[in-house]
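Take a look at this single chain in structure tokens; it is the form predicted alone.
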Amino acid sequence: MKNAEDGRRESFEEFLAECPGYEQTSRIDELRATEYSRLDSQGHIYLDYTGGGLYSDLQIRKHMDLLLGNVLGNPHSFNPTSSFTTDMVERCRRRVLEFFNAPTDEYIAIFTANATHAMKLVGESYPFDRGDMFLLSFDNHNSVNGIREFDRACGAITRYIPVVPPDMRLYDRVLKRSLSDVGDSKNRLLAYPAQSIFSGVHHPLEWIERAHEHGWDVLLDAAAFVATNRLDISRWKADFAAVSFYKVFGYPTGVGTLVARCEALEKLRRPWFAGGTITVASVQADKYYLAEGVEGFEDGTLHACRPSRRV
């Protein structure tokens, strides 16, 4: 009489009988076993669709290698150890850039804490003012929410667009008239997600030309996207797209980026300044004087990067 175990075995040799193609999945169940051991020793399920990948044994070895065996500097300043942070740095930016498809002559890698700082970054430097416009979709993170506390600041008209039940789109001839109702506005900012945290919805990239066709900046959170998608920039051309790291790669915490289209990112007036962010800073004179690029944006200390196998 056949036990469970021989039962089990025979349903499994007749499953890949007829689909032969399974056996391929074999190496997921070797990646899992040799990175991802922690998973099965402690019980867990991970189940996410809004864009949290989780680290592998690996990546935390390589980066502990890198701590081990190096010493490293301020990438403001000029010696050989800060020099190394600085090269790593500037070779990780151009990773970031290859990854995206991002060309270099149109694009620039802002690095930021997350994708929430990465938005706020365009939300407080957006050149905002009386009768100019923000419009965004129902079910934006509350990152992009916030930027309308900006917008209102300035006397900009902040406008949303409904997402409808029950596939939790939103209806194409609602975003073309109100990309086409501009009224004065000379500075228009659209936010949308590349895919939705709220439905899991993967909205069309063709939505930004269409906003470009009609005198619209376009702010794409890219954020959930990413840890499962492509993002082409060189075909989807955003002005500004937003990215944590983290969901891509699970680790680590606090390193996302801005993709920022230079013509685009000229447009943007930071309402502050920081460490890193200026040539020159007078407390006498009370004048300071923005760094251009990714410099006037990038602040503070930056993280020490060195390009991934998966970038």
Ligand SMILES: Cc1ncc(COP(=O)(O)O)c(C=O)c1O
Given for the second form:
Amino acid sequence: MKNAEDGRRESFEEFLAECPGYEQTSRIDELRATEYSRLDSQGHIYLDYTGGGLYSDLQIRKHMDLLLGNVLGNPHSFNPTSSFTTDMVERCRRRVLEFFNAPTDEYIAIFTANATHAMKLVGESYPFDRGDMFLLSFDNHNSVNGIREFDRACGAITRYIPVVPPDMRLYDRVLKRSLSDVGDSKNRLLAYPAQSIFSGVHHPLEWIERAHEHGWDVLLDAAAFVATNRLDISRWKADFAAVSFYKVFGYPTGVGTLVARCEALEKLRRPWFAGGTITVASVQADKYYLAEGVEGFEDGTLHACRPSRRV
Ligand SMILES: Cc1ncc(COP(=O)(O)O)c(C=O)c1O
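With the form predicted alone in hand, show me what the form predicted in complex with this ligand looks like.
Everything in the complex follows now, all chains and molecules, and the chain you saw is the first one.
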């Protein structure tokens, strides 16, 4: 008499005989069993369409080893524990640029709290003035839509390009017309998602070059896209690309990046200063001098460093 286990095994073997392709993905089953066993132990079926990937056990163990096996000082000082942290941050910065294949003589990676923070950095610092333009597709995340409040406060114009059902794509001719209708604007910013959070549509990255031909700067919301696609910045030369790393690796939250083209970054004017972003700030003289490059955009202490004592 067959027991239930024998029966299951037999059915599984019959299934494999009928669907041999199933075994080609057995590595994924192994990974699920070893690195993501909490899915089965808690009875989850986890479907992700918007870049909320899961962390593996190994990632957590590696991070704990790093924290427990080292003394991480506050960065940007000269003692050994601080230098260790600074080196680690700079190594990470180089890896981020490598990951996106961004030429290091053209791009820098600014660490942010998430994609939202990266896009806010652009929105609040972009030199919008009267008659300037902010152009965006209907299907932007609200973290991009919110930039319109900055441009409106400066007298610039917000324009939306509709997405058209059922495909939820933009009409090419409408985009073309919008890009060439620049009026008296001096500064123009186009923002769109490489992958829409609403429809999952991948918008053409060719738009970046087309926008550049008409004198637009491009903010590419890459947050959902990079979770499952490779963004090659050497090919798709966005001026600004915003990313949340938990979407790529599942862990940790609280770290994102703004990959910025240095030439475009020079246009930005930060509306305030904070610990870490200045070379000098004087209370008595009521003056401050912003640090150049990435430092001028990284407010306070980066995630995974000790609480800040930077002033
Ligand atoms: C396309 C897109 N943009 C921006 C965001 C915002 O990302 P975060 O909340 O990590 O800043 C998301 C989040 O799901 C997204 O899918």
